[in-house]
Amino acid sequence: MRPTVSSSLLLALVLATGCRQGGLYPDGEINNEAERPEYGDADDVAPYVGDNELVLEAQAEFPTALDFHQKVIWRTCTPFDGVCHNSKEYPDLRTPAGFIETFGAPCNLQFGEFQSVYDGCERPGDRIVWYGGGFGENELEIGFVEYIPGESNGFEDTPADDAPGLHIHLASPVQNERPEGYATAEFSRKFVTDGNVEELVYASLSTRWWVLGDGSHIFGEVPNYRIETVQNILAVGIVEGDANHNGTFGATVYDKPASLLDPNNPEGSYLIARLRGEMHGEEVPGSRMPLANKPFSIPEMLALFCLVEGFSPEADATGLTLPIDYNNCSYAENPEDLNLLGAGVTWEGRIRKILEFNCGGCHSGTEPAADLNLLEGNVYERLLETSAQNPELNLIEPGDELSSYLYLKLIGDDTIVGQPMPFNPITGEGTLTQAEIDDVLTWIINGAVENE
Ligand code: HEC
């Protein structure tokens, strides 16, 4: 066995670290320093003197990362208190220091739902080897746990799959000689300190095991008198490889775990991803940002990419006030790339499936409701045409969502006649999703295009 230290001192030592914001993780391990930011230098920060539109547009509304966050990222906290990022997995974005914050931060480690965890913010897991019962002393990484509370002692036959018990999910099989056996496991966790690599045991659990499946689920007996011990082990909080369960170790498949904002990396940083609904080419789970708000216009992504790209790592919340490098930033060149349509959002890519789904059982045949179809014939050419309830307004207006009549009915304005729609009979509710009124809201805004 390893030697192991005082177990007290270590579980002050591993929830100090389990703390820490901002460490990034180079090679998959834990960055123990305190990287604590130094002051930024605004030497070199030419102005751009280019003609695109959007970039100047960009550079006078957003000069520096403080206007970004007084203009933008507070409007999008306003509204609704609570929504804004003050509680569960969100970041607390409510504070210019908080927003600075973010940059090098680690992405989706707060308390939610386990299913919302995108892959690409899994962390290395913690590692586990048993001594004695017949294991084979490998050490393995844990993809994720579960404690089961119950009558937990001296099973006879092999424990079902969701046993009362502690369940751990193993990246890969366990060499083990029985099915069974009494053993001490090890849980371990890698640190970087003064760039050195330990790897320190930070609890044990000494019970009776089994290997259940292909080998990668070990089931830990939980007897009354060893509950505490369990407890104890939770609360330090095993970093899981597998926090989502979906059996991808983020962690392995990309080289680093990402960032609520990533210096000098928009393309890699889980806030943007949110906002595009995408990275890696891969769907972000999790309803796009910010809800219930406007999403963001060209203008506003750019300053975000190009305050991100330039950002200096070791910049601190003085980095605020320095100006956001429009000249030498990569997105300058093509600001329309970070259209929020890139995602999708046009009427062929979305908007047309949400309203055939949710629309088209009233709004079609031979005498749809209020005369319009929405699933048969040129629906997309009908739609930016004016409305039979309202004949001031277009159904849509591109650009304009307040001069939108159909956005108008999805949000149930004042001003309109009828229902909000889409109109249940049965509840009176609607049932679009809010994402999918927000998607409703971006294609709108911009310019409600047909195709990308
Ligand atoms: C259960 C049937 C039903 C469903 C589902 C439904 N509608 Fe309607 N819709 C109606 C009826 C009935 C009216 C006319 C009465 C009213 O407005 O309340 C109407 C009116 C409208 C109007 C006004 C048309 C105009 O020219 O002014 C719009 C726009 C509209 N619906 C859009 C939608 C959209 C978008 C959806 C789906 C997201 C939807 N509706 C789903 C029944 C439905």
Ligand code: HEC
The other form holds:
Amino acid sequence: MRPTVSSSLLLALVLATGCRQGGLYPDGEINNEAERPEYGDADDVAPYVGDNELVLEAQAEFPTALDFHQKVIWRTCTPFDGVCHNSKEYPDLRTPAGFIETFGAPCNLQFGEFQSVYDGCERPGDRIVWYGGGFGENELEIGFVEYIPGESNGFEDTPADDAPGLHIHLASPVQNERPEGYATAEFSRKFVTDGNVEELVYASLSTRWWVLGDGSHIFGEVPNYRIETVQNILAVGIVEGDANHNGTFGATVYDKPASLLDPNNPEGSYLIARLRGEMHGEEVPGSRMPLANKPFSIPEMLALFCLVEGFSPEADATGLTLPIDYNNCSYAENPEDLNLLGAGVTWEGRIRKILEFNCGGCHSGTEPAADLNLLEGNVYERLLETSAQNPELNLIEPGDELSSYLYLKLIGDDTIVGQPMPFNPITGEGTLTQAEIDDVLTWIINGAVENE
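Would you mind giving the form predicted alone, to go alongside the form predicted together with the ligand above?
Nothing else is written out below except the one chain.
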């Protein structure tokens, strides 16, 4: 067998030969002038020359979209598995290319968590039509689909609403001639190609069907020999017009489904809505973002808003090197309005947001740290109860910060158990800003008020 040489060893031999014998590099110097992408010409965008310090700070810190990605998105939104947007969480924001892909990307890909889907994210649902069985052969929009596993040995009576089988909820009732029958259902999806609307039938299921309720709930029997077929249909990913099961078909209410980031439309961008907790005055389901890091500052929010407002839909990843146009950005007129934490030092007005943003990554889920869930349930009432780490103190004692164990954890008091909070597992340290700690202190001293 011929002996092999590793690529790294071969490279070392070549370089050494060149340096010593006047071969590749006779001067003993390696020319390392790599071809790298250039930043956009600053002359392409006139800089902001006003006197608003927040705008000037944003312009100095985040002159380009690439700067914003490296200094804010990558740092804030991607580090921690399970609560951040890396390879394990949609969208993947680790790279500039991943960030650029969020422009125009759909926002309701939250499998298994239908309650957190925002109506404005819902797309037109796939279509279904039944052939045979007296179901009228009308093509109807699918609202949502539920498969309930279990034994199916035939139904003598009309199945219950929660019977084992395939439940299909429709946008409108089926025009059935009879409430039960054996039929073939075809699933299809409409799409646009070169300006023409086309339809693709991607699955079919032949079984016994029942019409339930007002006719918009159809039940399909799934005997053992049909289980694999049904699982394959579900694996395709049926587009549901009412993905959050609340009776509102978002695509019929809104002009178009929201995108993660909508070019030229920050107010209608889903990622921004998750940062703010609302879109167009409507509450957006789900926890405020980011979960495991500090909320965006006003200059960071301004950079994001101005980036999205001035973004060209034709831009690719290299477009991230172009300057952000703060001079013509409408949000630069009143950047203070982009303050995520708002005003009013009450639980609902400010404190809840501080704790959610900075502590929700660890204090959430089925096994929250220190038995304290800051994202679910009546968090305010829980904070007025005893600490799991020090049962002699309540987490919050209205009017008495030194008897409030949560406050002592935030300031790193010597009497606490474990690490001060919030704790950053990457750096081994962590704390709120002094302004945030001052707000928590003010809130406690003034009675830990829930609302104004």
